[in-house]
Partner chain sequence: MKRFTFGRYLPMNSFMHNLDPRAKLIAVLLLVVAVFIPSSFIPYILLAVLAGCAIYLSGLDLRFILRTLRPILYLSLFLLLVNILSLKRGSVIFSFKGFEIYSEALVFTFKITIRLLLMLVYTTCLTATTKPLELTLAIEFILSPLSLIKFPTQEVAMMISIALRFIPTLSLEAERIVNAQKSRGVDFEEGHMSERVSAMLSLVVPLFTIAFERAYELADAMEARGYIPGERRTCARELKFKNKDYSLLAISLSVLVLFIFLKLNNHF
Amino acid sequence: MRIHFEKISYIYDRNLPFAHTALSDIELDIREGKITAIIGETGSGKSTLVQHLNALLIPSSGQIELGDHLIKANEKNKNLKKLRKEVGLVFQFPEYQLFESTILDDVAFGPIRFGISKEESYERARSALSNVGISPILYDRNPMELSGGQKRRVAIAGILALDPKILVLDEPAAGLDPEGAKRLVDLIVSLNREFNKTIILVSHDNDMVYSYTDDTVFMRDGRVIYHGPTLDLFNDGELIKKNHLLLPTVVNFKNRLREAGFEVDENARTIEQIAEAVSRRISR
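Generate the single chain structure for that sequence, in the form predicted in complex with its partner chain.
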């Protein structure tokens, strides 16, 4: 599914005294089948951008191509429901959207809403829950009884059950403990590798972005200041310095190794990959 932003601007509370331009002149093409990270400071417009992907927000000017759908400014857009089934959006703190009395019902709620039969909806709910690692013992529990991390995973299952082609997640790991965050990242990566889903993910964690994403969109004050391969972004010393971007631990580590005279693979992304290279070198 093609994702193409053309001269998108978005103004909150347009025509009101506190009108606020949150996005200006965004041009963007997101690659299919890849994991794309969206990074930038709080208030840089990441969440606003992401809500355009399933037409929750309609641009104030410009247009967005999303597969067969064309979303234009100032137009009544139809068929949004079909679009929202193809682009699954997981909001920041999605645990707040749980409301059914059992976990299974809550996950099946989405597919039923989109007109899928009850039977299949529950089938999908079960498989989505098992994908996010929620055990069947919990299916009949009330969502409010779960821990924060579990609630988060149930909420994500609620979107996975829609079987979207594109999965968009707004800071999915915010507020989770490191272990919970790691499990979530593994899940996201496997959704991409095994089920070939296009993933777009807002993140504050540059380590995670560096290790697992293909492309990065770097935003600042409602504008895109970098869009391209993640590795190239973190190799661009000037850009990093100018924008006070925090370097990923792996990049720092690679630099230190280089200073110590080791040869390090440009494309190594994780500590494991570097460790392997180093141990090969030592055993030589």
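For comparison with the form predicted in complex with its partner chain, produce the structure of the form predicted on its own.
If you are looking for partners or other molecules, they are not here, because only the chain is given.
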């Protein structure tokens, strides 16, 4: 499903004295079947950008092509229900998406609302919950009784039950402990690799971005500063310095190893991969 932004701008409170331009002339193509990160400082336009993907926001100017859907500024957009089935958005705070009295009812709500039979909707809900690692013994629990990581998994399951082509996650690991964040990232990667979902995630965690994403969109002041392979971004010293971008821990570690005389593969993304490379070097 193609994702193409063409000269997209968005102005909050347009035509009012306190109007604010959040996006300016965004030109962007996001690769299908890949994991793409959107990074940048708070207020750079990241969340505004992704809310255009399922028409929660309509552009002030420009247009967005999402597969067969075309969202244009100043036009009444049709078929938004179908679009929102194909593009699933998981908010930063899962509590915004969890409202039924039980987990199973919550995840089945979406398919039922989209006209799928009740029997099939609950079958989809069970399958989605299984895929995100939620045990059946929790299905009758109230979602608000879950841990932060479990709530995020249930929120993701509620979107997966619709079988979207694109999954958009806003700060998916925010507030989670390192172990919970790692489990969630592993889930995101498996959804991409095993189920061929196009994943778009907004994140401030450059360590996670560096280790697990294919491409990165770096935003600043409502504009795209960089869009391309994640490794190329964090290997561009001039761009990093100019934009005061925080280097991932793994990149700093690789740089220190090189200073100590160790050759490290540019494609090594995790501490485990680097440790393996160093071990091979020592053994030689």
